[in-house]
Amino acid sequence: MRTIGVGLIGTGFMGRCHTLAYRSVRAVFDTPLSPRLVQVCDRRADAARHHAERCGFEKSTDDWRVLVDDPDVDIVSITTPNKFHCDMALAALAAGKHVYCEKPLALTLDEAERMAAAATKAAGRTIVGYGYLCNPLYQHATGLVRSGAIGRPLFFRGVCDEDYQADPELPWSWRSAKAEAGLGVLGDMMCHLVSMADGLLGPIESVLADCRIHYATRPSGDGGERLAVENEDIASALVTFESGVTGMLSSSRAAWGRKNHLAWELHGDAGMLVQDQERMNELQIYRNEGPKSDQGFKTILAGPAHEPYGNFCPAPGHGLGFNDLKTIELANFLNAIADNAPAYPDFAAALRFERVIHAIARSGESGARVRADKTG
């Protein structure tokens, strides 16, 4: 076991999630690499200093380039607003670092293409923060699909809804600006749904979409004029997978009462699978077998039989949480680095997801079906 130096850029919600994972991963998993918290960066020097003191980082800075150039930093975690991802990731890869970047990969599809291309030539490994893929019951579901437990897949229906922008009087933020966030609900939430559909059924080939801005303006927050919302609040798409399976995807950031309704169902010719991240420790399965009078959905509760749940808790039904998924994600990344093997999803896989959400955006503008493997 050897140490690996960590540099974290951003101390907000996801920065804290990464920090928790770095601090706990060795207590949960026997990874060959032990994270050493070297340096943390925030645009506000006081925030960076406070995070370092509270969480055990050796140094802090308000200049991300200083962190990237630090010879003691081996992994650069990027948890900033989307517009910074590309420059930071390219600089870190050029400096020979491994890069752990939050989703979406980039502000634009062109930036995502550049990041993925740079990663193929770099010495460092990459991973993108699609932590819901690490849910042990989601992984169990992918195994059930491969084993034919519900027969031949026919149709996928998925939703990803939250209410963090449901209030029309919520002040304008960077998430509403294309120059700051890029896409709206597509880049913030729909990309998670795309990643899960891809993991269950393989790549999406084409989309036919509708995208809407339902709150055209929001209060400025300082009592001035209302500011324009530039990206979509709600997006829906009919999708066709390369396998020929069809589906529907829908996502809203203005859905009152929904907190993390990342839910999907997969119809097969012999049954169905259903999962909802708001009940992340449950997976439902229906099998068309046995007497009709006894048939019904069965609820599978997460437990040690669903690896790596048992690393956290020896008792089934007690449940994992959101931050545990980040710890699993980080363990996967550390193992990939130690083995000099690809992590999943790396920049190449994340680019595939980005192509889908940008295809949905283009289809929403044109009203035409758009292939997801096109770059523009």
Contents of the next structure:
Number of protein chains: 4
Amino acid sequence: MRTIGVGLIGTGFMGRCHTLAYRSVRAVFDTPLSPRLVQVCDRRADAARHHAERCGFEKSTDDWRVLVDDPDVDIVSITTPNKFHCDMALAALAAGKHVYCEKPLALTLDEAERMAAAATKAAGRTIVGYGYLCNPLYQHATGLVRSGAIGRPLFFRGVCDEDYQADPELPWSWRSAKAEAGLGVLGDMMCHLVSMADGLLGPIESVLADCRIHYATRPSGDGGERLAVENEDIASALVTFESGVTGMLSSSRAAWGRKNHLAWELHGDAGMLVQDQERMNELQIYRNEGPKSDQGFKTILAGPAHEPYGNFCPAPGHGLGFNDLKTIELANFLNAIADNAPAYPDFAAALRFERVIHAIARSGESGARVRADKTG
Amino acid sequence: MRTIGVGLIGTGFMGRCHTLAYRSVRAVFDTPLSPRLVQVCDRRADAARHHAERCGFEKSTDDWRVLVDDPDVDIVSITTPNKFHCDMALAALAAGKHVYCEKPLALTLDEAERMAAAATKAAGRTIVGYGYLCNPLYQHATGLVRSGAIGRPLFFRGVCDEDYQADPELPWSWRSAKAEAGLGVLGDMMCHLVSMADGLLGPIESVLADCRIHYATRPSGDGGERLAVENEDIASALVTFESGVTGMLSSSRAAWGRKNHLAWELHGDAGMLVQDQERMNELQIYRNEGPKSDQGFKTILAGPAHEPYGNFCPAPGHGLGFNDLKTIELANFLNAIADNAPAYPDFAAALRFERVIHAIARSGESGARVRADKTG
Amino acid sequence: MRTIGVGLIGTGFMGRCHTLAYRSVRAVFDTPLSPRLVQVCDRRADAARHHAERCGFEKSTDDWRVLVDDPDVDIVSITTPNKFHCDMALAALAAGKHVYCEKPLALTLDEAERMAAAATKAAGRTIVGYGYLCNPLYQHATGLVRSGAIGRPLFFRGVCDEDYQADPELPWSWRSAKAEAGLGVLGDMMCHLVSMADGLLGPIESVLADCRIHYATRPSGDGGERLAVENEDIASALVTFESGVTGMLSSSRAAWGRKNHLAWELHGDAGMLVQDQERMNELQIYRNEGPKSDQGFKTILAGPAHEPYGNFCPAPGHGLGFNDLKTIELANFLNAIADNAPAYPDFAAALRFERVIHAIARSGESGARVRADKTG
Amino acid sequence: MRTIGVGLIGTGFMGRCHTLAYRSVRAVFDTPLSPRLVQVCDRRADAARHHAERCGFEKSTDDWRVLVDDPDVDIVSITTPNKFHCDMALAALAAGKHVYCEKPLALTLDEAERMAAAATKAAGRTIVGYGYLCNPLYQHATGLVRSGAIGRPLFFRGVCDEDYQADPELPWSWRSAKAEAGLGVLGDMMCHLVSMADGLLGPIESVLADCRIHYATRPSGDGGERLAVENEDIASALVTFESGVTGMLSSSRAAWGRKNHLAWELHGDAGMLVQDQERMNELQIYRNEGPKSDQGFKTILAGPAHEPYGNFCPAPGHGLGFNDLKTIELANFLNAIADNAPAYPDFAAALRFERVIHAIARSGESGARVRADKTG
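Having gone through the form predicted on its own, I am curious about the other one (the form predicted together with a further copy of the same chain); can you provide its structure?
Once more the chain from above appears, this time first in line as the rest of the complex follows.
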């Protein structure tokens, strides 16, 4: 069994999430590569040290360039705020590392383009953390579509709502600043929905959009004047796929009660599929077959019949969780590295998704239809 | 107790539905006017005669002008195909009758404008069959919005899907012809959604839309060549309300598995409301109040606390049905007539709704934003 | 077309409900008999008079014997409190009338036995108001069971919960008195569940039960001392059907949040059926067929494929309501009378259901298994 | 940071599950003890060796006594078939180890009694794998009950259904043999339900039960004669808690469509709680508060407000999975060991649960009420 050296940058939400995946993956999957936790980096040296001690990393640092240059590190996990992604990824690729980068790729589309271009030429493999693509029932849905279970696809509707910015009196944060966060809900959440639509139906060709800042200002945390919110709270788009399928996408970060309402429905000429990530272990399907009296939406519960659920649990209906999806994502990446094959979604695929969210932003400004393969 | 003479034109789906309402209304509501079933009209004289005998109408005819001119008829119910609405309604109003017309008002917006104009000058009252507005839980929702239960409204999402045209091999019918049916799904279904959005949030100001014919042709019923479908199967729109609220509306008549999925959600800055007519006796509300650990969407079941449910049943949760909404609609009309007050939605209100669907159709053609208060 | 004269005793919840059915039935069903509203009775003469005027009965009375003796009355509807059922039904049967009696048949099992015996010998037909049996999706479920859709039935679980007595401070009423109401939740609600189990699986043979009064006393309405509750709030039973199927039944009138939670599931060796009257337009089925990856519970929405839904509405999924079930019940009765055939459930069938609830009461007292076909 | 040596017996479903927990726990919880994977045992030496290599155990063995005697092993995880639990646990306790044993404790109640007695005198701590007790929303429910959120508890209904033995042609296995598996569905599943009822309401005092073998024989795997099923497929019981609350419990391993339907509802005099493990990230509550028009069941989604969800994910509604519950269970055990305090549920608590299932089995045989604190 070969080991593969891991370097993790960032110890926040996603940093812990990656750590958990690296520690869990071999208890779940018989991957050809076994992660060795080499080094962790956080700008706060003590946070890095604590994380290393607690989770079993051999070394810690407060300088990500040290980590990137560490010869024992083979994979670099980037889980920092978006504005650091580009520099880190470019450096890691230049150093010949494999890169596991959280979404979105970068702050701007220009950065993302550069990252994807670098990945094309690099020796290392890349993957981007669009973890919902790893939901076994989502994968099952893509298989059902390909097999014609719902006939010819006609129309797609998707929403991606949360309420983490729903409170109008929530203090202003870097998330509201263009220079810090880039896009608003588009970069945070809509990109997930785009990745799922793309996986079901192929690339989106053009968009006609409406983007709104509903809370123009927010209290400053320090009791001073209210500060301006610079990026969109809600974005909606009428879209056309290259295949001719049409659809609509909508995402809000101010949707009270929605916690991870990443939900879509795909209308085919012989049936329909419906999924909501808040009930991630369920998939609904309607098929126009059998007598009318017995037709209806069927709710499929995740189980071993939906790979790789069975690696987690041999009993159906017992439920995977959010973190399990990251473990699958990592296993996919380790397999790709071992096979010397592209992982999915690599930087090129992620760029395709993120061109769509930037196209939505531009269409929202112009009020005109925008092609997703154009960059500005 | 005063009686009021009823003349019914049409004995199909909606004709039977109106008949049921006329026969039931006094067993449910203590309306000041008691319907007397005077005359029924159908182009097939025997169908009219059979309906009269079976349901207790005194007379029958195959000439709707005879019915409109009958001095014993005070209310004219129009339940014929859309292309007849305008002539019938204008004649009935000219004859001084009250008019209970099924939606949409007419085949074209021009006709609808003329009908609304005539109604303004007429002695008789008008009402249009937007029956879902009578759902007690929908009415409760409008009250909750007005009372601030979900704070300031921000965003509206609504869909209206059915699958009655989902089968690509369903034979061509008059519904697919512009000259017979006018609009497609916009006139058949989207107008209901618009009526509900309007009731919750006030008028829609402008729309940016995408309309598609997904089944370009359909088999002719007689085995000849396939015939062209002339009106839209699916229509979606990004909308702006006069109040500044934004939203999106989408409707398909080719949505396998959806039977009456007239569903909407309204996002406020303090909560959310969600309703789906397929579960018409339920309303969901989320409010940002109390500890986070105990927040969640609450499902309210219809009951006597939601007027006029209690007129139908003193026990909550026992369920109203589709036809009950028409009984409420009729009771509203009878009360308006007795009070010599406008009913809701009268021709003027229905025109407001229908301007929106025609604006969606125009925007779908042009790809540009269209104001809903413009007519061409 | 023949008419049939109707006499209605009682103008409360169920009195209005019967009235609505009599007025509606011919607008929905092409029954061979057309109801003529002859006479209505209420102990309060003015209530009777008002009901007659409002709903179109020709006569009113405060003496039910006058109504029973009226030669124009062919059907007697009994919707009074349970303690009057026996005398009224016996008199009506003796007078040669058809009897449409609300459930439960009577205050005591002895009375119910006498009523069923009288019905056997009488010229008139009988039906008892177990309206949930008329739910088209329940009827569809019975057909699915018979056709083997879920294989050999093994096990049944049913509950029937409401919360109308859930408030411990709700004042004492006649419902809590044995002499007035007889059984508690068993007579009010459990009997419905028994009727549905019986329709799916045939007669229940024996029961082993637990019955509890959870609120021992209730405030008197007039501010005096608290009064004793004399009949059960909650009753549960382990049951065996004659067919060998086993099951459990449970019913509470103190179940906060449940409004009409008359819900059951039937386990077969090839599938399962699940229904809840709170979502009366839905039926769930699971069948062990096709690949495991695509199995799941399917939710069937009521539609024209489930007779007689189509009589109410040609569009599926639009929803029937509680009162519509009574209209179906009445149509069934009118058809039975016209065909000179037994209606279902007649007094004999209702007696079979009600023997079960009395067996549950006796088993609750003794703690031992009790046969349902024994009477004491 | 102190480490604690882990010895794992068994590498099947639960063996992998324990491994995953040991590897994950420190990435999720800041436990004072850090697991060191010392030794793994499987009767098949190569399976043990493979598991060790793959998951990072230092040693492997095919002799569980070697593992128990290993001085580097501090905790012994027992995940073997039930019939081995007793010997292993007694030996591990005698060797001064902490014991993490899967449920049920043992094959017979006598064994379980001996295990609990040994634990009382041992230096090591014990915990039994009733993992559903670790569901954050279940824990939240117990807190709500204690705080009076639903008032005085009155009545409990619980079911625990799966379909892993629903197929009548599934070959006979050791699970059907009393000598191998002991009880049937009672030991496999009902014990979970009992543990949850106990946590909400305290000990169950007595039971009145019905237990059935619905598939009397099963095909032998080798094509020979059908073999007898010796333990119950379905068990149901009317129960009384020591507190006076009553209830009913029911469990089937032959319930088509149910995958982990461990569902319960608790009726209080001011509200109700409802949970279903198939939707483990949801909890429903109804409270009799506020206007009737706005009452309803509220669906709470798991989030950081429900400890220790936040350790897994800072965002609510993203979902925990089945395996996460085992990680929580392990963290609880490590904390108890570090604190030198009892873990929950230890052998004594598990014995209390398992007395109930054996009481149900005895009552099922006798048809009479059986006290749960009696052992035979």
